[in-house]
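The chain below stands alone and is given in structure tokens; this is the form predicted alone.
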Amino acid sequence: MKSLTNPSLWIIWFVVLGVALMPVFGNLPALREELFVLLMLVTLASSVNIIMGYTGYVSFGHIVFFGIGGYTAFYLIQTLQFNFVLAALIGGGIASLIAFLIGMPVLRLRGAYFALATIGINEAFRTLVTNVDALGGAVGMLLQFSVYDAYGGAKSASQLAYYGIILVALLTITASFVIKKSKFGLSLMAIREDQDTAMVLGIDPARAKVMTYTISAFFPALAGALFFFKNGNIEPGPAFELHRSIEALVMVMLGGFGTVTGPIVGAFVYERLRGFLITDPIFSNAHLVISGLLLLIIVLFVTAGVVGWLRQRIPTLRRFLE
């Protein structure tokens, strides 16, 4: 495919895998876990700009998926012993599955009512889990210490899980810069600046929303499968924390929605945010306070994001910035 030979998308990976790989050959082990939560945050917002950034759907719940990919893949390897690689596809094929069968009703919501539709699934998903017992109820389950020994141990496996990440994190964007320079990208975007129109050219809105939630939703389901796998435990709580989600958008906006780097960005410059503000004894306690003012204030007056700003004030940016 031609957009795979694009120079952009290859700084971009040299950038993402540069900074990956600096705890794997510098032997830091503290950097390297810093970095799997980046990678996967990462991994979330870019997810998240597929949806919203390219059709300008606002999917509050889209951290639904990483739940079920955790949870599915987790069960797998816990009950029926797969290996973890397999699992996580897995699970991140029944999350695209469950993606397309809810986006078939849900994407025919516009603005607010599907907004706060992608809240229900995800609470949903959230109290059926808590009440199935073969998913260890809402206490979870814990990954038996013995299923790492088939990866070398617990320590193999934890850098397996973050060599995974990586792995994740760079298809992911590769998608988002895929989508985005294809015809079917350029069909998204004339669904997010008048749906109606884009109906009248030829272009079908259900199909291209429902392509694209699905396709949204496998990305965030392999990171999950990797979390929970690294942890060892998974929970209800964590495994559908609705502010995850937030955290996602806020991640998108300030970087700049409808970009490919912008989610990259936002993801860093959130995640030092986030990390100054819960090590600090005044604001620990106000991290998701800050982040919606953080979201306010980016809506009302950089609505492009740091990258769309740079992209608007210095033009010769905008061949490599995509």
The other form holds:
Amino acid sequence: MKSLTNPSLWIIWFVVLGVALMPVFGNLPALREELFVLLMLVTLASSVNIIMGYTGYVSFGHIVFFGIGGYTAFYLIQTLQFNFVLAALIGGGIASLIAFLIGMPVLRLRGAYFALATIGINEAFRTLVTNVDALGGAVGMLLQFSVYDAYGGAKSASQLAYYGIILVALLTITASFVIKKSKFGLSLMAIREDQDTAMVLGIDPARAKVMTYTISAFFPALAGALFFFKNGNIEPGPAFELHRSIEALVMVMLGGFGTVTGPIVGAFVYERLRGFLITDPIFSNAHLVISGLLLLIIVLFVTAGVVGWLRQRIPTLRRFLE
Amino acid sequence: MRNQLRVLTIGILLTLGLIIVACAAPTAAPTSAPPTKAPVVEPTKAPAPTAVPAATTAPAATKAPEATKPAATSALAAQAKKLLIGFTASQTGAQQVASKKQVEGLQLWLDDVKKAGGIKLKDGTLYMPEMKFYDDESKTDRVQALYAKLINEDKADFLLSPYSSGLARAAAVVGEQNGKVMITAGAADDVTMEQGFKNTFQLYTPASRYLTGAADMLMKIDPTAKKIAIVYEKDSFSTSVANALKPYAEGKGLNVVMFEGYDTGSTDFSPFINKISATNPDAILGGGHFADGTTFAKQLYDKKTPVRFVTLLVAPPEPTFKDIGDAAQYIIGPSQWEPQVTYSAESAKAANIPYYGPSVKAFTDAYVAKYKDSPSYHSAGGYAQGLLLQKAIEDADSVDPAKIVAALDKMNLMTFYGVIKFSTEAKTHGKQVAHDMVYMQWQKDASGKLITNIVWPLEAKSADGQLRK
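Next up, the form predicted in complex with its partner chain, please; the one we just looked at was the form predicted alone.
First the chain shown before, then all remaining chains and molecules of the complex.
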């Protein structure tokens, strides 16, 4: 755990926490709502980066864990009156367990086959939930508004959910950082570069990949639990929205594949860009086209993303910009 | 190598350019209602319909007096206090067609209020409503952030809902958190209004009553009908409708031979149509939203599916539904409102309740004059949203949220949109309990042109229902 004392991590913590606490000290609820979405995207992008950036396995359907966490926690809060923190943690645990179980067979696939399989898993879960009456089926589930009374009212519950998402985002970033700096992280990157060579070096790719997939599933599940708790209702469509998964991949590519700060920068830039494009009269109907074009440019010309490019160009930054 | 570098530089510059532009821009540019240029007249209690002649039966639908003394009216407008009404609209995404209509209706109401000089309280205080809305992209996560912005930054006094049940649910949570009064339109599902809300009021007839009338109608116009197929979109709203319809139809002695949901965004209904053909029902009831409903109707026609009675949700009442040509003929749609409805001051008197606002004709004429298109029930819903808020302010004689809630709780009246009354029970507070659906059908007139007629309920019909051939 030597990496926890690394100044780079403290810089990231300082910046993220500084931005995240602005609406709290400034009493700016509207900014808080915007930052909730942004921190949720940082969590999603960073968790995708743990599996994609370090092992090279592109998880197109990673949003499935967001949905699983959301549904598990929501069910526990609504039906069994669990506290939302405990419900979120259980949701994270269930998502990790599912990731472990499906990861064992699915992570044997490589390249496009793995990516396609993850899309299939997401769709399968969405359809499953849509047809389970205990989870509300297609109608979904709603929280009685009085549930929030236990947290000091709906407004206070929303504030608590915000503190929760700050913590989840920081945890995800820390996990990403610790993995990258560890021996385990090195073995993952060896798998990413050449799995067969990694095996020759004594790395067990199957074990390492499953473990990474399990860890990376935990954080989006927490984010899902908090998001839907705050939202007050959950439906299969928004819970397992593949589009959100693809956006998380774009954020990782934009910021820097395999870096810790890349997904944070990517989430920020993408969200701001999206915010601009959808409200611009010229681009409002073409924001995904432009985002796609941007991704194409990055994939073709700046494969390392914004952070990777900066690290390449300015060597002194390498000590601080992970 | 040099070329590669050049391309790389261009790519980076493009990317950075987009990023800089994006960072410099606000997250969401508000779309404000354009200020009215029409000279303002003496305030009247009810909104004066836009460009409407005196030919209106509703007493509240007062004819706007001739425009006089612009200077005086400007002074009046200057005295008026601003009343900001905030909401989000789906200008992009899946809900944009219906949402646009809803905003058009609301804009018409705003024009009328401005022409009437604002909303006046008994002590002479004048309020001039303004509206501010953002594009929610038809996405739930954007809705909450934008409503928080409307409440906390824009300081909206009152809220209206976005279109569709899912988005309205998300918005209502934020409204309730902040104690803001919200009137929902385009949000019909039942469960939303069973959360114990205190400040949210539903204009639309709830989803559970959307298609039950269609089952009654089927039995009336085709007494031999025994088997029905329920094919619906698997989203919150349509599933609520289908789940309520099934036991109702079975209770009436109809045999539900098929009960299937299709995914949102479906474009190929062949598997469902094949199964319909195999089960040979007398009627199909279901559908979902505009795009899927239109495609479903077209594919039923193209495949010559031998079913005598088809009722689909949401899509048929939209005027653009006729764009599918002959496939639209005989298709029935449940509607919250149609231009042919017969709500009037007389019918309100007969029902022993007050009538408020413009007449049906006044609203329809004004809408056609402004938008050169027929109003759909979404348009009427938008207007009615504003109208209810106006009535509540007048009844409460205040803009205090608690007093407005009390006024809405007491409300029991008829408007051009129908009868409005809200549940006051704690669990279902704000749920619509009085408004009724009407059923319209696409038929051909003598010249072979597609027109719509109200075919159910019988007391409101403008033509007899026709069975498909």
